[in-house]
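Shown here is one chain on its own, the form predicted alone, set out as structure tokens.
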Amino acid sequence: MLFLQSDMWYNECEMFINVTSPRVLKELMAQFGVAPLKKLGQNFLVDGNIADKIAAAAAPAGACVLEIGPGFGALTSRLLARGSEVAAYEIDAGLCRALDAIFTGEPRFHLFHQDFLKADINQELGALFGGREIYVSANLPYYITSPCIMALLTARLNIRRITVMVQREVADRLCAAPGSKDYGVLTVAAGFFSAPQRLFNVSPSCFYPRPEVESAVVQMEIAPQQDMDFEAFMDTVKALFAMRRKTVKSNLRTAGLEPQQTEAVLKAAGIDENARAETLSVRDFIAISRELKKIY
């Protein structure tokens, strides 16, 4: 398909098809037989300014980038123009055909036609990027947001930063403070590695087709707790949130601790036995995990 000069997006000496143009996007969809699939949460970004902002925030120039769900490459083109090497995971076959055509001959673009959640990213990205720092950028559908974030947090890769566009209510959960209604397991899991920050909200009008909900871009600078096993930590978090209305004392008893053990653990961790999980800080969960480790 021939595109006019006005349909191209330029960055110094590089040129890419302007896939944030609704007209170009619709032509590409027709050419490659792509229809937005609701079951995959496909809403394509059609605002070049937002794409520029995300690319600039996601990774420094020349970085190694993991992109999840690139769509037609609105963000991909910006990342490549900044000198990044991009490994993109896309599950949709029609989109993969389009991406192959759009970025043909681009040696810094690596496309994996796979379900990200089923991929062996440790092996694949380890072979591609080695031990270099990896920056993650993704536009995550609601139904896979939590599993994708958990997969990234637990990956055995040198992930330095995660920048994700998510449904606004997920952003609320990721950035929630202790004691708020949105504070929960996902908040604490992300907080173990970072202090998630909401960068900006994104209007439904920035997408095609237009979603029914607002989105937000959240960023996590990864700095893991080196002396704490994440799996053990998450076992503690899930146990304490098992019955949200119950106290931490009750939830530890339900998890199998004897009364004396429960009292000793909470006292040593400096936690009020009548507190609820939603009021605890990440440090509180870490303190309880450390005390539980002495028992098990």
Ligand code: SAM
Second form
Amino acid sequence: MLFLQSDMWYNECEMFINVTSPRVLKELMAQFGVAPLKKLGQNFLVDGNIADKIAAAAAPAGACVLEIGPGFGALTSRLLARGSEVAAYEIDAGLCRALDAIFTGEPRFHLFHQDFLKADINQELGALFGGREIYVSANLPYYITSPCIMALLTARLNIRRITVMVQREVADRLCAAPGSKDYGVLTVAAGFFSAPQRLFNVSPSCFYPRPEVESAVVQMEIAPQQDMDFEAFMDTVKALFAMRRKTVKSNLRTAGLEPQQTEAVLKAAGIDENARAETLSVRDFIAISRELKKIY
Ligand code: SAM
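Having seen the form predicted alone, could you give me the form predicted together with the named molecule?
First the chain shown before, then all remaining chains and molecules of the complex.
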């Protein structure tokens, strides 16, 4: 049961609900007893153009979409309007009640009332989507951005593209070039699967309530996986970044390699032993991982 007057939210099926209207949003909050919680990163999109742009970039019409944190459905409504089948994970019970009412009678909307980071997405989305390509679209809760991205990268699902709104600093880290201050473990992890692209920046005025930070939308086209185990690759990356200001040689020694092994690994991988991790490309990390695999 839902209805409002001029700004359009009716429902009991078939009605478009303009959840990016600040007025509608406030009415929905009152009806479902939702007060935005900072600790859950609840900053809702109130700019319809931005929501349209994200949904259009996120997935082709009719795709299988995974959404993390649908909130009141700003992106969800656009994705469904484009004919997508949407699996959405939302942690907040009040928002889940609202979503059930807003998308009632919509068979392509699948709501999981769960903490995304604790969900068994391999099992749940495997059962829902089978082996079909999955497109991820989200205005991520900023307090768990990196864990969400890592969970997506390590999922055993056919994820084809990830399009997410993140804090601008995280976008800088995801898209950083070797040698820059933002280049780090997250950059290299994402770079293993894709070349992340910043699509556009988003101002705090596009949200209610306004966040204290700027945002940006980042897209990752996921390439077929390298001929290498991601976990082993990440062990190498973390070891080499363990002490950021130290050389890769020093970090490998700290990780337990003998001096001769360290020299041999770096030589075979074609890496200068005085280089630091922040100057290495993803390809360099892969080369070192391959050499380490021969030892361990
Ligand atoms: N997509 C909506 C929008 O753009 O207006 C809401 C985005 S808001 C930034 C983040 C959403 O993630 C909120 O709805 C919040 O309740 C939800 N959320 C926070 N932590 C979560 C978690 N661990 N698992 C699933 N959803 C979560």
